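A single chain comes next, written as structure tokens; it is the form predicted on its own.
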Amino acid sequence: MNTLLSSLPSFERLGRIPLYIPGKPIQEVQRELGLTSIVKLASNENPWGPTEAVKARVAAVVAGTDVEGLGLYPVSDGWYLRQRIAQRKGLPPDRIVLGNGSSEILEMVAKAAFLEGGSAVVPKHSFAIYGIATQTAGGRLIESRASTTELDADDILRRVEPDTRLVYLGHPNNPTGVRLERAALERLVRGLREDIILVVDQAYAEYEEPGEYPDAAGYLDERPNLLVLHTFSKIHCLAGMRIGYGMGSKEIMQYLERVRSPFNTNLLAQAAAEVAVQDLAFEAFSRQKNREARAAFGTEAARHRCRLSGTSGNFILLESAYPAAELFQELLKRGVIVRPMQGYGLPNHIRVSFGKPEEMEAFWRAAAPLLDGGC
């Protein structure tokens, strides 16, 4: 007699955990919709690179000119990239640890802080990872206030409960594009017991301005249970290569390394994330773009008398009279992929990434006749 996976309790447990839905490949739009010309804003990629030194770097990788070659495995744990990462960011090398993108990062501590169950804290409207990995590796979600303009801090401390083990803050916040400011960091940093992990995920820092942003990193050595992310999805523009790093103590750092799958970054990702994390000059080039782009996009949505929110990041939240999965599927047929927000709790907001001036006006081209009088 065959069992059904749902009847068992663990797979009738998963059954109940959302699935991530990501953005619409180009291709999977092309194939179903026989479309030509599409633009890309939903998945906050950056449209100005990569650099011609990482692609340089990665075909002498390929061409076997550089290091061992594809044949052979990468070094495990990075050792030379994290190497990179402990020069720009002046710490010790055993304080940073790799992952397959920062979300692997977010898995890895989920499954490390729930080996007895327990519980996490994560502000509403944050990204959708912080939830699937507490409840795939056994935790409880614990959701405290936010809203489309604001992070809580205080009401995360208030939300905290005797088997909470983790509390994850987006940094600025994904799909909110809000940050807390310095004073309300160092509450919840200073606030929060001990013996729970504080997960920062800065995937979009590098987009802020560097004498103003609060950064988490700031507070490593005075919180022991802190553990700090960055991609090099975003600001470095290498999202197909996936791959990320964390920051703490040593002392998870160890413990981070027993969940960690071995060889879970590959030769190219650490090849061109060696380039990428040194390159300044880039990382100030795209952030003055996604200032101008910023600012471009606001104007246009005054004169539609368009709703945003978010000033953190490289991409918008859009809050319109259309339901967000009826505009998303318009301006899915006029060749423009953006992202519906329903799946967060945000049932009109469609987020918007910042691409280079012929794609937002592209954006503009489709959306005005869906907004006008609908904003």
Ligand SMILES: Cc1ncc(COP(=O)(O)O)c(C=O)c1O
Contents of the next structure:
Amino acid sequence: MNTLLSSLPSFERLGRIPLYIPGKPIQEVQRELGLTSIVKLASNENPWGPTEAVKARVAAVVAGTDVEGLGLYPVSDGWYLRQRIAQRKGLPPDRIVLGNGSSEILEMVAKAAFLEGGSAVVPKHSFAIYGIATQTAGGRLIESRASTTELDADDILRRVEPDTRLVYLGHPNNPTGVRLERAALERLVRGLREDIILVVDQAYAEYEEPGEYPDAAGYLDERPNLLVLHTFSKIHCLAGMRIGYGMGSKEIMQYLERVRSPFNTNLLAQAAAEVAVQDLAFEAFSRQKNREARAAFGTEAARHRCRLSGTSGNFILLESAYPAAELFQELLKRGVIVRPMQGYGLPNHIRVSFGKPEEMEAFWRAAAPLLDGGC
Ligand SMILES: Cc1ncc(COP(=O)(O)O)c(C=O)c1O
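Right, the form predicted on its own is done; let's see the coordinates for the form predicted in complex with this ligand.
Every chain and every other molecule in the complex is listed next, the one we just looked at coming first.
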């Protein structure tokens, strides 16, 4: 790019920030490759919903039989949904913020923290938005140590610098599917300087076994610098609605409220999420299906001598001898969309989301001939 804009310092800097590359949509693959049967295992969505109750609520809002109508602005701060989340989480509603997807909250907190510059510590191989949100808000990125098999809380603490304002932690992390043990999480939560906001992104927490998962929300009353995020895009199966939430101290909320766009979450999303957040049975069902998909994937991968990593979330990393970009293209031609991981510092890994059994069969039908002889 060599235009007038690119000579401006702000655009020159923006031009150097990596673009977020989303999973390829089914319609796009149909259009580009002329395929009719396509399986998408690229964006860690839940294939088992949304539930009929959620759809009925959305239909009622659309039909205007609900109190609100599509022609009216939604409740700007999602008061009703925040009440429901508060009941579920045992936290006052004024300690909850909603976002247009949890991605928006990742951006909101960066915008607030880097108004006067500063840095964020982000573990290697983390969800791309942490780095993008930091840099587009004017922050500097410090990468801490992590691998495909572990996160390192102590290295995060070591990397903190005097101008550090934020730490982002995916817990479990996407794409590596790993999380911290309770003791390590505690060292991080309690060991971090109190003027640094610790964002613990728990987008996949609901897929963890209840009782075994060290939930960072347990430290919210102790640490006013903690922000714990959840999304309705994963186990709640509302990715298309774009809605997520954050939990933190009243103080953090007051600052986030200053950077939140008015009406940032829409009417349909708020209504759908009000129903979804109460449906523990659907969560348990989805968790069980995910457990089954992970076990079946492990069995099939062993048959093909594939190397896997990740034990959390609704996805898995598969390492192959092929460059990820090539394997991705070959699978695409066969109607299977996965996510190549070269942009995450993993040039030979693809990430596969767990779909329904028939979708996973389609994956192996396409992948096996490519991978046979050992991944
Ligand atoms: C770790 C993690 N956090 C946050 C998100 C964003 O979710 P959303 O913006 O849909 O709530 C994702 C999406 O893939 C994710 O993997």
